[in-house]
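Heads up, the chain below is alone and in the form predicted on its own; it's given as structure tokens.
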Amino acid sequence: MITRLAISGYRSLRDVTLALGRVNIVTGANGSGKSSLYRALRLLSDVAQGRVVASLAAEGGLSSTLWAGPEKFSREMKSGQHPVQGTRRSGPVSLKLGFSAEDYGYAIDLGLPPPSSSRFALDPVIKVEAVWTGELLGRANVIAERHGAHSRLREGKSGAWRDCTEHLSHFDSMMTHRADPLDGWELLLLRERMRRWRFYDHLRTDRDAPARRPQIGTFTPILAADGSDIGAALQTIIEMGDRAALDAAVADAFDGATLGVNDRFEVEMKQHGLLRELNVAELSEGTLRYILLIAALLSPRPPELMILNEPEASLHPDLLGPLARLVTKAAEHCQIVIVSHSSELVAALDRHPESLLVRLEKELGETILPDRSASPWKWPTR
């Protein structure tokens, strides 16, 4: 389970470090930084997929994603005595992302490229990476590090450093190019964990949604990000997952209804009082969205970390209580981060004994956590 998350220089997140628990509820007003925190987690996952540079490019490039305010706020700026203005920089321009668990931690520092005539001269450059044991980075617990093109790994038994002869390209992460079952097995373990993080923020429920069409069904222990294989995912839960939890979640939300999957892998719902099942094409957007959330949260192959962005969208308020109970059930098997606008859902989830409420606010354009003290954290130096 991730215990600490650190973000520096990304959009409104000038310098944020927070502790995480089993169930994490991120909330706040529009523009407070919820989406930025969600996207920062996606960028960390993209590092393990080898596409963090491409993802930043899709967001408009490093210059568009960097913190746009001053490097630091003076006391006079915060009090309004002096206008907010830039000062002489004491450190390099950088975007830093990191996390740690009880066993390992990882951090990456991306910066601006040197002047060049290349058509790719705006691509961000990976300046520094580090992997360490334990929750906090220290001088003695680093097991892999990268500075520029040079990287080195700590030998297992001797603890001596071994320099990697092959230099890394500025866009290649140590996590993808130094992970090895023999020499870099800790990197390999951490990389595979990050690759298994699961994100759901675009579960389509419109009239033309893939979830409303017949599908070719195969065993599907993990629901697709857009929900296109919902029929196969539900049938997999029925045959090899927690069928009782599925039935209970449906009955809890829809007054004793049951779900089935027909031969064309279309979802069907049987409701009390009706003489036939309702086909997925007949279900409302809210009903279909809730069914998609059931399939995601009751996955027979739960990830170590699941992130849901505004799961309450399109849901009637009566479904928020059952959704909170569904999330609580899923949290028995994985860590969950939920980004939500709904005060009802936030209140229901906050009652979970292992939940942590992360309330975000804006101050001078910067995302702050007024109710939480910053967790200890140390970044690797360039």
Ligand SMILES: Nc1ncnc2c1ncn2[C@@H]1O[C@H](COP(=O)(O)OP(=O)(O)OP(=O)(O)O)[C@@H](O)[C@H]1O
The other form holds:
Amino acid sequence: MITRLAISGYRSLRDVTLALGRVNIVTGANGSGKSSLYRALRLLSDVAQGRVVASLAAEGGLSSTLWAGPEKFSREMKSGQHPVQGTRRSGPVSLKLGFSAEDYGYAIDLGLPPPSSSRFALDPVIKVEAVWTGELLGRANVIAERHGAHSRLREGKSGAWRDCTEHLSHFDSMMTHRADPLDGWELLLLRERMRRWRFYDHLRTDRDAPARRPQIGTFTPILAADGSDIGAALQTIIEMGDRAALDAAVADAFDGATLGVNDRFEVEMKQHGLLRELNVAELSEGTLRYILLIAALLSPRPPELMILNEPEASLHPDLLGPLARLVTKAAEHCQIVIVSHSSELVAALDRHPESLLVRLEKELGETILPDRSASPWKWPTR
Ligand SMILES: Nc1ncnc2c1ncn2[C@@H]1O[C@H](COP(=O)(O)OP(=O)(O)OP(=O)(O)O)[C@@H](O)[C@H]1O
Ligand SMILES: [Mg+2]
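Could I see the form predicted together with this ligand next, after the form predicted on its own?
To see the whole picture, the full complex is given below, headed by that same chain.
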């Protein structure tokens, strides 16, 4: 389970460290930083996929994603006595992301490249990375570190450092290029775990949504991010997953309805009062959205961490109670982060015994967590 998340210099998240629990509900007003938090987790998983630099570039590059305010706020700026203005930088430009679990932690620090005439001169570069054991980085528990092109790993038995002779490119993470089953097996382990984090963001349900298109079905223990394989994913739950939980979730949400998958792998729903099943093309947007959430949350191969962005979109308030129960069921097998605007969903989930409410607010353009004290965190230094 991930117990801490730290973000620095990313959009409105100037400096945020937070503890995570089993079920985490991120909420706050428009523009408070919820999507940025979601994106920051995504960027961390992109590191493990070897595409963090490309993802940052797709978001507009460091010039857009870096915190646009001053490096620090003085007390006078906070009280309004002085206008908010930039002061001379004391530290380098940097965007830092990190997390730790009970066993390992990881952090990355990205910055600007030295001036050059390259056509890629605006690409962010990876300056520092570190992997450590335990929750908090310290001098003694680092097991792998990277500074610029140099990386080194700690030998398993002796604990002595071994420098890697091969240089790392500034756009390659040590998580993808030093993770080796023999030398860097801990990196490999952590990387694979990060790769398995699962994100669902605005599953489409409009008339042309991928979920409504015909498909070829094969065993599908993990619903695709666009929901295109919904029929196969449901059939997989029926055949090798928790079928009782599936039936219970459908009964909880749609009184008297049953869900099935026909031999063309189309989802069908039998509703009370109708003479025939309705197929996926005929289902309403909210109904289809809910079915997609069922398939995502009851996956027979649950990830370590599942992150859902505004799952309540287009759902009637009556479905929010069942959705909270569905999430609670899923939380038996994985850790969950839910970004939500819905006060009803937030309130329902907050009753979960292991839930943690992350309420975001904005102060001088910066995201703050008014109800939480920052959890201890240490960044690797450049
Ligand atoms: N580089 C930046 N520096 C500082 N703030 C930024 C930067 N880029 C974007 N922002 C601001 O960060 C805030 C958080 O945006 P975000 O999209 O995370 O909000 P949100 O909580 O998801 O809002 P909504 O509920 O409207 O989706 C916005 O006000 C946005 O304008
Ligand atoms: Mg948002």
